[in-house]
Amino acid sequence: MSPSIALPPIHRETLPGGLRVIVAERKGIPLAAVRLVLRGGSSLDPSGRSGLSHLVALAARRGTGRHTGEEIDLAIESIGAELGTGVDEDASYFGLSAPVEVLPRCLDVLAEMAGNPTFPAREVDRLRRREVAALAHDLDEPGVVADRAMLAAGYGSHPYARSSEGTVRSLGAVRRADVAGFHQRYYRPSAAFLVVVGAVRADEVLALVRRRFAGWRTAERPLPPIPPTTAPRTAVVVVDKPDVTQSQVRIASEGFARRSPDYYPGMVASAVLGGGFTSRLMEAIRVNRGLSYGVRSRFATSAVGGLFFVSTFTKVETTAEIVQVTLDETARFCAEGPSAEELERTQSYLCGLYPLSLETHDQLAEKLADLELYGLDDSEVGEFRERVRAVTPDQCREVGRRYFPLERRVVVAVGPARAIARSLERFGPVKVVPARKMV
């Protein structure tokens, strides 16, 4: 039996704005690490402005009230600190890595960018127009083209079905006003939380919060609900790139979200099936048959719904039957489950590999936003390798049944539609869509 991961003790507050602080004393190098969650994210851009939270995220470092962007970029590298942002279909995020000594001067920082962000339009539209020639180039990587067709289909009409990065289209619509805009509706203390770790005293880094986050005050609005998703229906999605001799290959289908119960079972069962070197699916595709260098499988689990997908890639000639040894090799599993020697030995890969997570300060702060972010208990890293090692086999055949693409799924390639549209009828109805489409 594993035993049972510690974490370092942890101070919760909740300030008078609204604002969630958690804070890690956690002894070693003398580093900080510290994470600004928004909830909310790229699901609550508005139609026709996807990819609108990623760019406020951008933005909001390139001017403030007080400091300029160049000011603020300076004032970053000349204490040694590094500071990122992004966005997911649940939050946007703001992280910083220095050491403790400069920490106050980073919370000022990180205070101004979250309350008081300028947003000077020259800096906005050079930041739109450097996004939107990204995006452009994505079309060059078919396998960033397939994730997003992926979503596409998988989610349908749901909020997720949007690419946090947006489309060259949507992002392309983008102006200032709506950078504004869109800060002024969703940043509030009371939709953010604040993860602190390091070398650091609770009680002291809790004063400094208190004080550099005391202006940040917003009127109280509930953030609007994010609707369940739902089961993808049976298609197929050919993303026509006339110009590629392989096919990238996705099929998915419906999974959950992050806080279900099935999130051990599916964790384990996914593993057996597509989450290694010696897995079933690689197995079946690379070692006995060659038709891939690499298959994976997983769950993708978010607020209120996730996916089960496997991604792949092939030659364009062997499309269609990379896609059958696939539901075959699912097919299986679901029917017979995993075997007792299986099961042990995924086990032990996921419980090896899980302390390398926490690691360093910064895996230790995004392992707690997570928690926080979905709601989750400090138990889930304490017990973690306890719950995996209770999965059964009877329990990974159930969820293998219940989310694994058996029927309502979606098969997305992307390559020649004229090459291989054709072979992957019989996965469902075809639909071909240019690949222009998908950035």
Given for the second form:
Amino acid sequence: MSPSIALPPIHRETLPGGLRVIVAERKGIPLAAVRLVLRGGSSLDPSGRSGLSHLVALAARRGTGRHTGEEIDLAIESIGAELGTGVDEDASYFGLSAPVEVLPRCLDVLAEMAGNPTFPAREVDRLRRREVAALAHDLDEPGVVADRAMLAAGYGSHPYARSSEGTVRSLGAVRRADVAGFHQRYYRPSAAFLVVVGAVRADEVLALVRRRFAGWRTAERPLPPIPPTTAPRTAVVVVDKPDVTQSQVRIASEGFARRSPDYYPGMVASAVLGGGFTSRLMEAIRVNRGLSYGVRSRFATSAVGGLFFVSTFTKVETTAEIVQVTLDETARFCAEGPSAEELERTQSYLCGLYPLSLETHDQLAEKLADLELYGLDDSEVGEFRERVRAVTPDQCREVGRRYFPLERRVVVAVGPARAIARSLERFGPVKVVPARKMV
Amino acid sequence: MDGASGHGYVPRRMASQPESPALLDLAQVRAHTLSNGLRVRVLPERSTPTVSYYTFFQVGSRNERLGLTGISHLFEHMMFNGAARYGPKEFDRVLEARGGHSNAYTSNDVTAYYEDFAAEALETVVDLESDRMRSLRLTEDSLEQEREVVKEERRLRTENSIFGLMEEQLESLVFLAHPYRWPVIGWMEDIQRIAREDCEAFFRTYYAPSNAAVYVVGDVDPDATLRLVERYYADIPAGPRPAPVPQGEPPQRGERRATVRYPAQAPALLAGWRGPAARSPDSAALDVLQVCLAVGESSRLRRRLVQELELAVSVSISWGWRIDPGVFLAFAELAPGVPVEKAERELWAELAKVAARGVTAAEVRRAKALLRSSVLHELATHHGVAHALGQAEALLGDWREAGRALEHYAAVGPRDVKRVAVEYLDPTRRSVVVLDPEVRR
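Would you mind giving the form predicted together with its partner chain, to go alongside the form predicted on its own above?
What follows is the whole complex; the chain from before opens it.
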């Protein structure tokens, strides 16, 4: 297979108001994928108001200077598109994918939402009530509870520790003025970018975007800096759900930011340990012991830091066993590193499948948005295979020793505390939390 | 696993659309049947240097019987545990080393395996797949280990999932006699009971080439690919004809109900009606009805139950096309404290409105636009195309049906939507499962 990956022609431009525009011309399916990204995300939520940025993103489509929320819904859906919104720790996202011929209408809606939302009080209140109610359903999903508990334990007092969906209490404290104020402070063209990918002509799209977004101007102010993350203290958190028959397990340690030079060795090492169906953890946990249906490891990388984590689940009776096997396999990996055969197989796997992660317009739009958000170059895509191939066994072992959960780590288990808490004491001081405290 | 959706492909040219680059040119599909009955369909498409290779076996939970429920799905797991040429653990290792990835799913109707891989690994994949079809090794050890894995899967998706618990109840209400009555993953005791001999008999009957079809889509040469498949599969003997599936579902004469008591934070509501078989022309009209009711913020149920009345946090409809008459299913996650009866009343009222007055032409246009986008999205990958070809052949009897979805939608008008709402969503033929969140003190 050829080592380099060719990207389609990409055009970039910064509008006078500061909005960055990125357009990729592709052949094929007559759809266009559009992403509008606002930098900052839930790490900008004020203390005691977690979930605010998420609510702002949801509320922005519920009314603008020109249209009601219902009119916007109908306008978008009648042309065969659905508008998605999402917020993570580093950004707020608006995305849709539509037939190319209706791109102008899609851009109209996005420009209105970004620059001129009215946040009708009735709609903001309704969404707030709905989001609070949705948290009750989140609480009924053990995997979601485990992820929340892992972020909280893994990031401590850092803003990344808070779930972007907020909590019952924090959402309860949010007022319409908070929503409008957040929008005014942080929805700025200079902290935003727009990505369009599809069977389009870049010059046409750029002309269209210039017109549609010309009116979006705000005062220039930098976003507040986010403090660096710190490593967690070793601890075990048991989230008590007395009635489940299976424990959800997460084991996390400090990782690195997206721009870290450890990114490629880390990704490859993690894939050997816990990616794919042939990883060490999959073999130890699923294939050799039948302890779980699935296990994986991953570096979650963000703007100022990240986590390394293993995620799995097992019947209540084998909760401590699955943690022990995971830690043993991790320690073995850090001591020995990958074999030449394992490393070669993992590299081939990552390289062979990489084009599949760029196959659709939506996938490429997401990739380009990631590059822009984290200030990375197109060569991240073009040279992906060379960089993966360049990773050595020593680098894998080194990156494992530095980041895998050998010493400072948190173990999170969501399950019946009376059945599992004591058996987990060997992994660190145990704290039992009732599930309802997690939202 | 599970969850068939009913869309296929865009025809090369649509009457109402400008001619676009060939998204799916059915004329390019090379179709061939080997002398042992294996059907092969190859579609060259060179936009990405990858290939998707799907193998569909015409077997799912509908082919099972009580006492052996879940065998189709458990067997799917066994297919990754070694054959004559490639032994235990080798399947994924060899594939990953060649830049590929594999997985599989089992539904009520089919068991489907796929590999997505860099184009130069084609022969390796044909070798791997034909090896396990010819000479799968079924050992006691691997069965015991997979049994435990599947039990964990059942705990994950059913026993500790509110939707999973409710869905299992609902299907057993909607069907009295048809095998759709039991869950695809099977009952826990049956998973525990399945023996190696059961697996061997299952393999001989349902995994014979005469019960399978292979779909290859991507950066390939069609003639060379057909020769390759011929070379690797031709010596595998054909199998017996599988037993017919019991069809004696009696008519439903009145509402059926069940309650799931579970310590949850909020109530939920699941309702289902027996729909038509996938082959029925009404299937496309029910797709349109599904979108009118619950796809997008401006759909009827989302507007009424979520936005106006704030009874529900979410509402969804799932109309899954199946070989035999399947289920049209409505699910609502309710806000904490909402009385389920109140949400039920509003849901029934909205459905009655559609049955009495139908939907508007604008709603149908909106639904068709959304369906068209969803078909285009499905077509956007080799994987999606290969799956849609296989799905169309398994459920509708002809892979070409994959190219006709938009024609079928185009033929649906507001009157059809009203007619299918009256015919299938009859209140006296509904089944209802209510989640009663039992609060622990």
